[in-house]
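Single chain ahead, written as structure tokens, the form predicted alone.
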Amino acid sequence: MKKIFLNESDIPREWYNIVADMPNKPLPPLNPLTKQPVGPEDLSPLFPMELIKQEVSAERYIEIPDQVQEIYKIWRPSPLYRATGLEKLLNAPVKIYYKYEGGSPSGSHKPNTAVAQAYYNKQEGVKKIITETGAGQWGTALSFACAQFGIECDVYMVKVSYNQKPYRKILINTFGAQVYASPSNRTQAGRNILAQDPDSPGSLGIAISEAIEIAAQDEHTKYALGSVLNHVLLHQTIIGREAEKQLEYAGDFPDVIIAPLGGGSNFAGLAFPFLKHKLEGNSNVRCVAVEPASCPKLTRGKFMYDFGDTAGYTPLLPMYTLGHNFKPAATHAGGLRYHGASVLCSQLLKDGLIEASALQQLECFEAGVLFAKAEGIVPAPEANHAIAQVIREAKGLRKKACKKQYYLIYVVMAL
């Protein structure tokens, strides 16, 4: 293991937004009653509007502001290691890099946005956010976020994940939020879903509609989602920027990006600022999205116009998607169960920009147990995907006798 140092001076001030470069622009999402853009009216209700503002932006460089920099500085700059350690048990002909965003408050990559959020909220005035989560770190970032900000959260946890994993209902109780097992009988959407199957384990889909049916019924509380839409891919961009800053002092440039994917927000935040070379025609970086076989929108859904939740309350939103009443597997990655892929992440694939590949869960279990014992840090279900896949290319460039190839890949800890 070997750490790449930045300075609290080195973190970006500025986020990175893809769309500016992108060549095909993402298709508008619509009313699902006019089938019609959906406007900043239509969105007011749950988001408040500098994050609309940010969602429809083709700006290619927004500011970070300066309390959500403050902020930041408790956890960032986040280090970057090269796996040492994992490149000797490949003994293959790679050079693995890995960022690391396992020290912050949720242990993860999600209060990047989930700060941002509760800062445009606050600065409009809302008392309280209302959000899902799948296995439980973004419901833990958002109510640490909401914390710094004097702000009341509620939290509904898919209720598989709420019941494997306690730890994190407590995480999210001790910053001062209230979390509730979804579905639940404190919504007609969960009403709904239970009613049919009263053993339901739950899914993000049921949870969103939940969290989004209780913010659309007080004008004094807003929702907040922790991945797919825009302006939180927006927000994660600040990974990869640190990451490119970092590889710079260490003198190397990737050329393959790894990292899981559940909505995007991962996914995009370590991959964007690389691909941005890319686009810009400076570099061939491949950049590979992982997901789990038993929730594979990206290699085995549909691109076209889906809902974001179960019951329909969100606008029609373009991506690859396995329907919106899609019932996933009750896997331990629950953070990568979600039925759709986000808008940007989407298109990109559609254009040939990204790839993706779908993997089982053992063979992620036990690549992250091999990097465990290389590496010293156990890493959570999610990141064991992007593991599991640089293992997979590894071996495969060590039997092709291939020439080196430099990899980056996220990585969080399993809390």
Contents of the next structure:
2 protein chains.
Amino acid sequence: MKKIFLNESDIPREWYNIVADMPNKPLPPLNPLTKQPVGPEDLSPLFPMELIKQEVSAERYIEIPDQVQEIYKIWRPSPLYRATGLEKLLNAPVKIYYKYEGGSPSGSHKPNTAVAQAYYNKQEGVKKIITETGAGQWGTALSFACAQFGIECDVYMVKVSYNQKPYRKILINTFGAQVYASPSNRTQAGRNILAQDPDSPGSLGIAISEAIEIAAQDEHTKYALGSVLNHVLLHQTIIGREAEKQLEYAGDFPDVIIAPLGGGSNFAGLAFPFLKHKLEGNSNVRCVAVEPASCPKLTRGKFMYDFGDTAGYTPLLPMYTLGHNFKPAATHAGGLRYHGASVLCSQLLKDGLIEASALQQLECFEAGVLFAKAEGIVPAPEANHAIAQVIREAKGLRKKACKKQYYLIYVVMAL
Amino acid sequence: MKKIFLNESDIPREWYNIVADMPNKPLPPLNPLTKQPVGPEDLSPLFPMELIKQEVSAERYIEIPDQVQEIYKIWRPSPLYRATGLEKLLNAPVKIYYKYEGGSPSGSHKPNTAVAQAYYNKQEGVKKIITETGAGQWGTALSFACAQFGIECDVYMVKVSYNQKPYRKILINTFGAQVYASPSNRTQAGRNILAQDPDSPGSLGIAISEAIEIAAQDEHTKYALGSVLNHVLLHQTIIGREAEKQLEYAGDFPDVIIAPLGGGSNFAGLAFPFLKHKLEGNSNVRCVAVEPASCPKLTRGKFMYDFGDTAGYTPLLPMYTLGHNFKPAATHAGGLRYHGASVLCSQLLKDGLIEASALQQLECFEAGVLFAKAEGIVPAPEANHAIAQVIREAKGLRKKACKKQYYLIYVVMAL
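Got the form predicted alone; could you also share the form predicted together with another copy of the chain?
Zooming out: every chain and molecule, the one shown earlier first.
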């Protein structure tokens, strides 16, 4: 069997909230002026109340609304593959599974949270959502989700990706949304950056600032973030919960889970449902977050309070960060060019419950080409980071003649 | 239920050969010099013997080799969707299913035959395969398939698509194959075209000539075609055979099947297994092939013997054609820019067993945007033709207040 499918009726009906099981709960976000924990009133100009509740919830499971479940069925459940081709090439004591989120309407895991966020906004009467996008995946996902609920959508796309990926703009437009290259001259935040550096390639931090600035100006317009925040990570746990069922059918449990980390949502989505077993003392599963060496917040950043965006519009978040003014190099893995890591992933890393690894771009691309030839799926530059890490580990195990390790990694398609 | 999945064990183990059931068998291809039917010796410089046998076979079912079945499992079985979103928008007496081949490694149905062709070539010791590609789908599929079997691959890509779709070139290169824009100066056929028209946007006919010219020069190098030929259509029947099982689970049988027609392979792949029931007198299913108004061989071409390529290297094929020198406009549906239709589809059309419809590009794109918003999947320009046709028919049925019609259409993703 090459892949393990589930039926639509097997799609989990609840998201998993790891906060319930964390030994050290995440520190609260702070209001940058008062240095006091932010309350719902600080967040309500940007987010609908239901998402604010989820952001601070300590409930272990949160029910997925029926309408969200219905839309999930367009691409869920997603297949879990056995990487038979890669295993053969590596010839090491490893069994490798990969959860493939590339079959979604935008080609990544992003619609898992986009649909949920659009749903809650619609419930609360929001007419328009503004967002940013790095590699274009999140912008496509949100424009798809907004089309499903009849909500308008504007996307600020990091300029380097906007230029590298013109077809992403076409996809977003096809779903009826508008796209602007960021930094733009439509916002004060954008104009400030352009004044300093007219050729700025942009960054997620800048694009977030632009989107927030516009969203905050109109009461019927909200903001949506594609990663980092607790509620985003929550929605992504559908990935890991499905994978858990699939591995159960296969009779396996992973020793190591590997996923790339940009803001933290695909990593958390895949890893948290398995990490739960470790937090409960029932497993020693290693969860490895892989970041680009050019944007190494987990391995070389500091755990501190920092802004989530470049202009300093967001609350202060307790996280591993390179500083909100960090300018990541214009590498191809646009989805990993973010200065910070989600609060939940940061706390778990600080507590030694997850691991981090930073890899060079060329090693990752070589891994992606190898994977494409072996598995027939050309993975995205972001996903290549997870593949490169599993290849590294497999080579290490081969040398040491270790006992077989079971790997679960995250993969999406290149386009 | 949004979609009907099958298990890997449900993948059909045989392809269906419609020749066994056709009331009028297809006329033989002719040697252009002797005007006599071509024999295996005419084809053996280009194709492995097993594919030549399939090309002339009258067996109803042909077994799918185990190794091909294993590779099929990377993306098969493919989902059959109920187009609930589109149905709601149309508000007409229609129930619409679509078979979605967009989840394959190259994003279309092409790997169904690419893998089979690469397999039979490998069995007979072929080291390298040369091919053409229109929109880039076939070239990607064959380079993926060749990577699976360790065969070298060169792709001649129609220049207009080569320029419109640079990322297709990257995909093909990632699988280890080479791509050349056609017409190129690497062949006599290409040089002749460039001498007449240095700005030629190319066409499938020209690209086929280039690939054949190179392949014929070396005994270890063969040629592969992505559509038109009987064995290609045969391999694609896996699509319709799966869809038949899926509709059986749903308790339905289609009244109308709609698919775009470039050379004929996706149309035949979806329609032939259902058409079998009509040929047996058990069904009145309508099978509608949709072509672009700018390349209307089915609706405005002639049924006659013509070359399959522009330079006149192929045998003469009995088919609906616009003439092998026809220059299709540089429209976006690159996969439909071919002057002829497969021999099998042509004979069936001549005998009134299938229908044809020609649609304008703008109507097709509008249909595609509607579909994207309704279903969340952005369809390819080629697939838009089938969607536009179903929308036309649904509007007609709504006006006439007809009884509900069950549609089955073919869809792939845009990228």
